[in-house]
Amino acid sequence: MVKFRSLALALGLSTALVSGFAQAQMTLRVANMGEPDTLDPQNMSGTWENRIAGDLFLGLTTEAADGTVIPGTAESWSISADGTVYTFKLRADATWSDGTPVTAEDFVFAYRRIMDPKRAAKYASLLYPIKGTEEVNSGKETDFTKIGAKAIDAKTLEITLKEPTPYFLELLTHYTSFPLPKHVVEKAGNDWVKPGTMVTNGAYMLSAYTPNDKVELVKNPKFYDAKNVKIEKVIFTGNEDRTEMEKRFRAGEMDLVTDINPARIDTLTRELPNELKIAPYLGLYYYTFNSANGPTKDPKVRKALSMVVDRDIITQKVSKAGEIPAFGIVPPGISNYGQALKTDWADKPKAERVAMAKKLMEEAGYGPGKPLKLELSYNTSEGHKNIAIAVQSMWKQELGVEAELVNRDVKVHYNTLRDGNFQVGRAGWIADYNDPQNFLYLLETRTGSNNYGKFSNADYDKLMLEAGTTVDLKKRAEIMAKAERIGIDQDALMPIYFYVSKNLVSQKLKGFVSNTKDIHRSRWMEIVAN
């Protein structure tokens, strides 16, 4: 008896032990580095967000694991001879969390949506290659019916374009595209993103969210392919303290680390040679100018700003992962364009730059007994800070220039980058789709509030939208190749480098594929043992 009571005992704390080592492998802790504005995809803009809405939704294309465009919610499309209509054909098993089929009106009603002005949603303007979008949205045409988009059936979706568009498949995959649950969207307002009240169609629903720490997901059991993903829950936690979400990783109580200190990586690179994913990015890691008010309007004071910074010191000894030194707009090796562009002054010795440098500023008004002082805005990072301390620096010594360092939380820094209350902002951008335009947008006066400098010229917008209309690839670059040149000209940004991915991936984690767009979503990932 006694025996038989001790076997009993140690089977049960056996079987305890097991369970609670096999709920610890079905989840998924991620360091995301940033605290979501919001959980409607529709208002998002973050890549820290990306990583959310992409586990909750899933588009009429999707994203495989090495970031390749597969389908989605559609299972399969036809494009007109013309390029300009997509017939997409829904999956029959699409359904949203709560049993709900998945049909074509939602994606209806989300494009008509998202292209409210009232909503005056961030990321709009991204889906303009649609017909009609940018009229409804501009509020030029108050009908929504004439956006193209049309549910030919419950589960046939017709999509007309204004012109053919070769990223747009792609483009598809972004969370701006995503299909909403109307008969939630419709009840519950804008209160739909509350655990409780959400329903979501991709592999994960939302379990909970706590401001300024975590959001909480589980796994969809009515998600078409739930028998594949492996992962049953995902924590996204917000902290933007690198150093910190290091330390917790080699404490075991994080999987994935999507960020880390620039300062680490030589430690990094010899401790934890597994661990450590450094892979190349589609992204441009730059400082933006206000270029609608204040000193940084005067295009002199933007180039000489830009021509004094070092792009070598800061990444060979600030950044150090291997970043691209970056004079343009546009990152190498994209699809669907040319040579990279640079700067007519990029290969200049440093001693000829600076001193082409002081002469503009002369030019603009400044110099020792009028030293320029502005703002130099940086989010939360120990990296962007050690960056605005390098610049500060050559600012000062180069030019004389008084920069006052101004720190904000990632959310609160956008919202005053897109509010227009700033001098110098740091920003990046990463794409959304591997096409130049993608990069060349963020300076088109209709994009709005991604265009965080305001930059406006009429030459430069009139060459965008004959890029959008010419039909013929290498022409289209050629275009484009003309709107980067007056962009680079006018200084409307300062480049400062092309990114490098920088994950720490636990041993434990498997299914990470490093990409260009350094997308990861979570159904394609599981835990394993070592």
Given for the second form:
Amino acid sequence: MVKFRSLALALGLSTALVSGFAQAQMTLRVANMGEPDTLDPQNMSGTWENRIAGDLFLGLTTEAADGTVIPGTAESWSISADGTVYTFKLRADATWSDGTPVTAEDFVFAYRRIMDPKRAAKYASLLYPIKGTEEVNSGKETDFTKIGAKAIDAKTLEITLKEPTPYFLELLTHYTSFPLPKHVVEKAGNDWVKPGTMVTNGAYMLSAYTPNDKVELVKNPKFYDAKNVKIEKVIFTGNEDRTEMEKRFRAGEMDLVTDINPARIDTLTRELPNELKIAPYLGLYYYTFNSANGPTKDPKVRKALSMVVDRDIITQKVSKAGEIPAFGIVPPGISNYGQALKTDWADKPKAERVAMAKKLMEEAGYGPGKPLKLELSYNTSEGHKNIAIAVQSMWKQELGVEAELVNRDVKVHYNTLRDGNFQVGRAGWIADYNDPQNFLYLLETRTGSNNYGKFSNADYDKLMLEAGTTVDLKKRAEIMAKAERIGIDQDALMPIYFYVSKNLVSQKLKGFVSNTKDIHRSRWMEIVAN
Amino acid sequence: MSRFVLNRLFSAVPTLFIAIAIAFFMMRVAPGGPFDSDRQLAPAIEANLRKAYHLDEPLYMQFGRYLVGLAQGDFGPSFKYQDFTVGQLIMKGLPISLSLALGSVLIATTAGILIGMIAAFRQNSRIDHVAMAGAMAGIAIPNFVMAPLLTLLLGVHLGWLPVGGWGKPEQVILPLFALALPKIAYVARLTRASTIEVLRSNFIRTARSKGLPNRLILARHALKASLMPVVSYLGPATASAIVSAVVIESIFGIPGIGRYFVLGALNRDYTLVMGMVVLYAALILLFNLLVDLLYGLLDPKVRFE
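Having looked at the form predicted on its own, could you now put up the form predicted together with its partner chain?
Following is the full complex, with the preceding chain placed first.
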């Protein structure tokens, strides 16, 4: 009996110790809303993968807590007068988690690797501003040394661009530009991403990776700024079920939930007003018009269809998360741009807009006797369906347009858009980098398949080319604004709203700063017991 | 008996082949491909990808390549989860799904048979009515309603059990129970119906007329005979519990393989879907064989020829 009791005591003590230790370790639990396709930053393509990659690796530049660009692995840089040659000085104390120094060679290696056609990196095109990359990636050039990245010495890296790219420093925060541990990747091949093998240069290291479950990171003691990193462990859960993740948040099993079920917005606003953080986000929700074929080839039809859609009703009664009604292509609050542009009819009273639209439809040859019939395609989702129904009824009521709703699963939907087998189609664009070019390029002829509607306008293309070679930021902004004006006047697409980010943030989580990129690196946050 | 087993295993090969062929070609006929997304790829990059996955080859060559790989036990690389092969994904998830499925079937048969027997013996009593009404509700309320209700009540409001996750013992309780619930109900109804029928049969009447007490009649004669329909239900139930735990796995965030069936199809992850089809077909064939063997043990009328 005595024995038994002491055993129980020992057991109790050790449990207390273990749980005490577990509490002492500061852990951030993130509902990441997506299973990573891979942990190799060069083959990623999703925002949920970015959250993991940005904790593991540190690019030449990186994001501060508020999303602004700050020095990362590079401590300083200089830019040539024509804006095409960047010389980066790497931090002397930048090391990989195994203690090996991070060198300029690691960057050169990474940029050659991502451009290798055999690697088939989906997002390689983001780095096409670097000289020679596009040629190598498309197989036209087989000499990888033609890529404009050169190690001057161990800690000096020179990058040569095709044309001045004002958003280049911003682009370097993106995971496609992260350095790779050459010494590990060359030895382990594709297995270098496995826990135990992967070596990183960011604030965290990989400790566990279970497909369909979670990715676990622990603090990297070799990180140059480790003394300021408070959270010791980060657990990313990949489950996409937003309602279940909200439940786990409410049960205290999650500290940060990166998206919510739109149908829950009213409840959450009421019940968790301090936890729900809604903030403008660099993203555009829009309908693309088929500009090459069918009735929407006529700009008058496009304009009429766009004019009668009441964005206020859609954002206030349908999507309801505080989205910003959109009348332009570039979201407000973006860098390197002036005032956000609007359609000239945006502020006109509704009756006047409807009258104008009716007239346009008549000119295009449609009327009560001959109503316009078209298909409105969207990818299957409750939210997209509700908006499509609202738009359909607005078209019907104001213009007598008979729109048939067609929903397809997301792969088939975008496949249909690419093949041009649609008339009006839902689309969305989230910025890859904080620059208007990332939105305006969607309407360039040379963009190809991401220009879903095959909009093509010679003046637009010329302006965008000109903007690409203009170093002066103010002048460049003016040129791009001219292009955006053409896109808006021609109604190349129908903007509906600018996205907002929707996070559930525990009261215990400090250091979370809402920002337009919705990027929140764990190194800036901490968990404080209330 | 070993000849019977061997025969069955041999006859499974053509069945498997047909399942594989149908699944392979149906996946390719479905519109949309693994690389379609809202971020359309540059043509050169898409060409690189297609080449890397041999999608640029003619279909019959891809099919041949797949069969050759499969014969060597290689399910190929996953299109979506690039850090893992399909074999690795299945190996990581199968033990979890298998233990969940077997656990739930075990609970379901124990509790279901018990409830069914009691109900049959007390036919048309209050206990019978309550048990059968409960069973009806258990069958009628689908998992995707029951599981969230359970998590809301026991996890969020009462805070007794974790709402999701995997790895700790307390995280197993809710999903196991949610998965077992409709099966308990089904087994209970099956047992009740067959027990009532068996109790009316001649050999039970003989046993009664011999003056055997009720519990001996039940244990020695009625139980074996009345379990036949339950046993035949067990084979497909176990196989389907492994892959049809989709809802449960997604609600509780369990890293099993159930979700791969759905995710694989949605992502057009050709190799993953194929791997799941092969696995599911093999499991069904295997469990049906086991059930047939069990039959022989329970029913003296069945002989293996």
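Fair warning: this is a prediction, and the values are worked out from it, not measured in the lab. Numbering follows the first chain given and starts at 1.
- Neither of K194 and G294 shares a rigid part with the other in the motion between these two forms, based on the superposition that better accommodates each C-alpha.
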